[in-house]
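Next comes just one chain, in structure tokens: the form predicted alone.
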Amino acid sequence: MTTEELKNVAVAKSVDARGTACPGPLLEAKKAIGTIGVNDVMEVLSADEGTKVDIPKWCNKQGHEYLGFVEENGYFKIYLKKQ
């Protein structure tokens, strides 16, 4: 997805986690996903670099969408889709 279509997509769940560095982000992003339903879009707010890496292996091992990245006043706006 573009970076406008990721502006504009519909978020289910949105994950707070700017707070915790690595892998703190990721955890919370587990913890979340079971919250939302099947092909709804969670947003992972991070400060932390890692997490731009980790989101997309961790989607890829549990079959979910890795839908992008915006980056946005220094955090990062994850996006992924259940599936």
The other form holds:
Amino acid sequence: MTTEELKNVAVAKSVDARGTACPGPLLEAKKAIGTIGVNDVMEVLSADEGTKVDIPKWCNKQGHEYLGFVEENGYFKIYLKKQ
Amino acid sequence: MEKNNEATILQLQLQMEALQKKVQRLENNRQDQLSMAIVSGDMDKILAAMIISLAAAAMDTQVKLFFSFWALAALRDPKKNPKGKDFISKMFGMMLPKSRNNLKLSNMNMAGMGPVMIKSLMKKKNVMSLDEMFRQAAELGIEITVCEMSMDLMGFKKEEIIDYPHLRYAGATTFVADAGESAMQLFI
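Having gone through the form predicted alone, I am curious about the other one (the form predicted in complex with its partner chain); can you provide its structure?
All chains and molecules follow, beginning with the one already shown.
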């Protein structure tokens, strides 16, 4: 998805993991994914550069669809769709 | 001709069964599981072990940690005071870190300044503390196996080990058996 599309995507759950470093964002994503339905989009906010590389790998393992990330001022918004 | 066909089919069936058994055994040997032997008692190494374990647990990988030798110090509870130790055990107990929060760094320890600095940096950079990592590990069902033989060797008593929900005492064979069925094995 393009940055524009990602910015306009309907988000079912937003996980703010900016207050925690690796592997905190992944743990928070794991906990939150159980609270949304299939095909819902979740965004993970992380200030940790590594998270935007880790989340696609996590999605690949868990079978979720990784949509992309948007860089904000000092953090990243990473999008994925639950499968 | 007909008879020949039947014989071939029978042979194929037998080969198929043998293959199925083999695949099953292989699959059993590559479970989505991480087995880690943690031998070092340095703060940095325990941190690495816990971070990797938590990342694996976040991936829904079953995590089994085997604590042995110097790593046992990280499992001591400073609030607990075991009785009935002999002289050498008491010496070991005094000279080794009292808990995961008293561990030394393998590098740049600088007589205890290093760990203090690292801890304050970790806090500043939002890295979880070891206490928080153990709490999360318990919540995620990460299993800890304590090496019985090392306990005995270093003179540690079960009464001084932390309260952790998924903790058991066993020997090296348990680690080997767990590692044998894990897709990932690490030694720290």
